[in-house]
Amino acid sequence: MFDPAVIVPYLPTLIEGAGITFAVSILAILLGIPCGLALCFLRQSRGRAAATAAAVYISFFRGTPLLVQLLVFFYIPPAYGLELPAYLTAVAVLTMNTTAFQAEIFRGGLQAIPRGQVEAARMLGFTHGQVRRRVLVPQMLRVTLPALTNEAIDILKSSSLVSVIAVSELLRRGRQVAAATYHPLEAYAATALMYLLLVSLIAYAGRHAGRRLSLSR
């Protein structure tokens, strides 16, 4: 019989695992704008190297499971010595892999800002920094907000994925719950309300701001 009043007494373990899991995956988020950006500007460069390298890096963190992503980078430090934080690999792994993820989403912005207010801001004597700092990167911020909500929404569903390399996170949480209760249902059903209700703060906040850039215009 389901028994959701077994879960209330670890509500506060599920909660604490809840902030864990808003934390990394929105740390990895806001991390990965600026090297998205970077990253999208280096796949558009003139220069060979630099573009195959971006196209290289895209195409491996696009083309291969998160969950293997996490493994080698978990294991890479210790096999030279050095032990990192799960907390840290998890962070770093999530911003890598959305790193590529938001270069493609930049570079579709990118190229729906027309050529022409490239040319007209050079006219007026902007320099190539200039011109990506105030011309195209304010646009494509707004131009891609939808896709970046919905980045965001990915990358804080697959950050239960971090359970594996030991990050106490919600989904962990979940399961410690279930093994203390002998009820996985009501723990899981639990955990999974609680992922509903974060992944509907990040749509509510894209929508905010969604709004807030219209108005702006």
Second form
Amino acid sequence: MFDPAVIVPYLPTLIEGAGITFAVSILAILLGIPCGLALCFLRQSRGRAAATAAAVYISFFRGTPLLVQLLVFFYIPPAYGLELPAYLTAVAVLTMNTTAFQAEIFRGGLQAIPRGQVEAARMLGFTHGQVRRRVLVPQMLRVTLPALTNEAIDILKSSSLVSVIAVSELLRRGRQVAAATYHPLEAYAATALMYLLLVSLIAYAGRHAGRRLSLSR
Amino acid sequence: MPDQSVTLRYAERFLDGFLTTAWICGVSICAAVALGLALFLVRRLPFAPARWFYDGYVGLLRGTPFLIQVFLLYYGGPGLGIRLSATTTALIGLSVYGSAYFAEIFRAGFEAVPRGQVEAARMLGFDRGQILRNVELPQMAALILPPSVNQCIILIKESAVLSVITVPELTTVATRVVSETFNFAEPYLLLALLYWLLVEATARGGRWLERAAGRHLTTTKGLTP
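Since the one above is the form predicted alone, can you give the form predicted in complex with the partner chain too?
Whole complex next, starting from this chain.
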């Protein structure tokens, strides 16, 4: 009954879909790092309005399902005449989402850095911006690497939701293969396996980077 | 142009969807906690295949998107002779998905209980079951509370995915209202607001529980020399 052979002719399209899933997710994660750092500092800033705006942004993107965010940003702007390419919207929504989560991850990392370092740097004549760039950010990135790896895995998995809207990534290809072969079980099992491989790849890369960073300590 | 009455006219359907989301999440979360605890106990069994099973189960469910698990169950199930309704798929899918995460939360909490306490309890003549019930679980309860609340929130948000197989929950209702009225902004913004309220309420409830558990913990700490 279970016949994996029916999937073989469709492997190239699935692999291509996996490539798109990977590209979209990695792009969102990488764009999310500077945005998340900026949002984290904005939230800590003394400016009342800026800090509140950052908190509201974080609360919205962490407190609502990604699917709902996709629906909001895919359907509302076109209804008001603002048409954007599907891929662009997909990457933008994933980036906006991960920015909120990364800001919170970085906040945790910031708390792990001893206050004395900031004071010492200030004494040495570093400006606020220099303290951030040279003292805080490098350490925040190192301390939060495991959490960032988890977030990358989350975004990779969540990117499957983009298929529901428009983008022809891995899960959408899986659905097409299921429809073309009339073998949904095999098609979805193959798709799931590819997600598993991509997730393992990111987990492995994260562990590898973690080892290198701890060696250089 | 947005018609201001749309949301009001469909308030009853939104309420229905909201309640469906709430009960599906409530039941699934309870089942996921129970199943997660069972899995964690399986992992503690003293033979290797139990551990392999656990690692495979957790690895598969945490390594694939929830959406594809739902598709596999709903569309792939009939290939194995399993035919489920959308709501049954939702309950099983969400419970099984959540159980892998809860099992890991239990495992992490368990590992945080100092080994010396277990050894001391064994010296005092406690058997395995007594150690689990009287020493490990009570301490784990306080440690696993924050990640558990977080996991509940993640499951509530993931439940929106169930709209893809037309479970009559909140997101499905909003999507249907949109397709009937061609009004996008109002239903989708209301949808976001309702999820936000549900998530915020859960987070607040969790913080309240943590404070309650924290009080208990501080007293215990105060008593230990």
